[in-house]
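Next comes just one chain, in structure tokens: the form predicted alone.
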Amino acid sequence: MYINKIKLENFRNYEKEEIEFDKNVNIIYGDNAQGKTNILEAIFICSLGKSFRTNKEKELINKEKDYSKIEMLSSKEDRNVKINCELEEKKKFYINEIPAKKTSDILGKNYIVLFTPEDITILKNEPSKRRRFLNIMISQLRPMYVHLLNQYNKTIEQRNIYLKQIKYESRPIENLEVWNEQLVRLGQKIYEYRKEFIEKINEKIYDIHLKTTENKEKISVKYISNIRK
């Protein structure tokens, strides 16, 4: 998979902008400040749904202007993919022409990985940026793992409310197993997801690492989980 051609219009400092890539190594360099970094967010924006910068969506669209548009091309084993975005008071996503009915649908149309200086943090920070990681890159190799986080997180939500309305309005607390029980499901099915992913990271980097060291040293990563079955 290589992406072929990237369009764009009013995003960040481009009014409008069209590069084409070649299927092999590519360098952006210039200048700081001159748009390096918002080539790859535009990039990152089509295959993931968000920017790894904000937040907020309207930082994404020119100063001056109030609508943005992402077009980007790629090819992937014996097809086309075009994704484009347009931000305006909403963002939007299309899928070969076809709407997308939600973010998590271009999800695997296009595969990814963003190394910055920051994400040294994935290592010396604390562990919510080694699950973002791992969400991120599972993300894109199995949709279905994006509606599990969305369910769990929103599980935590109506969990945490109603163990307010246990403190406040005197709610019965046995029906908080309800809450335990889905959490619990849902939490499982979570962990299988990133095991599987990281033993498949090891079966890669073991050898990568042993011949990059010339077989003096060998590597393996550890997902360490409160689960237990």
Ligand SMILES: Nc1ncnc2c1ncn2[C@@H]1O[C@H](COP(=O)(O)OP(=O)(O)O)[C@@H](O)[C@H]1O
The other form holds:
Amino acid sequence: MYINKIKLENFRNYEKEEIEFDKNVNIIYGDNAQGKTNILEAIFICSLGKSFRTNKEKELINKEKDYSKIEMLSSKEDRNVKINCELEEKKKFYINEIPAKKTSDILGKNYIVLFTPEDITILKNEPSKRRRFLNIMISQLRPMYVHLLNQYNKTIEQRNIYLKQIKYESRPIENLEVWNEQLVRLGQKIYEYRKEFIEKINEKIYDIHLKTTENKEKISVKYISNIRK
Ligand SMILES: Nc1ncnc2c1ncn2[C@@H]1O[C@H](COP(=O)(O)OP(=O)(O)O)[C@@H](O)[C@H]1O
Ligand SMILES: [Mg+2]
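Having seen the form predicted alone, the form predicted together with the ligand:
In what comes next, the whole complex appears, and the chain from above leads the way.
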């Protein structure tokens, strides 16, 4: 799969821009604050539905304008994919001209990996950074995973509402079990996907790291979760 072209309209510092990419490696260079990362951000949005830098979509729209558009063309196994993103009051996506029902419909159309200096936080910072990394990777490969994550988050929300009701409205504590069971069921499935992904990564990185360190270092990753089987 490769990205052929990206068209930007009122996106960040770009008013109108069309960028064509080579099939192989592309190097984008320039002075600071010229818009290099903005290009990567546009690609990220067309692949994953949201930015890696902000949750506030308004920031993506050029300050002088009130809407923005991104178009990304890519080829996968000789098939062309066109993703359009419209940012206005709401964010809208189109896959080959057809409106996407939900943002997650665009996942898996383009596989991308973003690697930035901040990625060191995957190792340094709290577990939520590692979970986020896993979520981004697995979501592209497994549509079911996105669905599970959404369900899991909704269940947490509902459980929290119920916890408040127990405290303030004297609802029976026994019923909490319903939410707990749901969380365990969904959490277990999420765990399985993550474990599978880490095992696959493990197979790949071992050889790569051995080669890059001239056979000096052996690397492995393990998924350590609180869930015990
Ligand atoms: N909403 C916006 N409207 C106009 N310009 C913006 C907007 N958001 C960011 N910029 C501009 O984009 C530039 C930063 O782009 P960026 O891609 O991060 O730079 P770099 O080339 O250093 O990676 C800055 O000049 C900033 O002012
Ligand atoms: Mg940058």
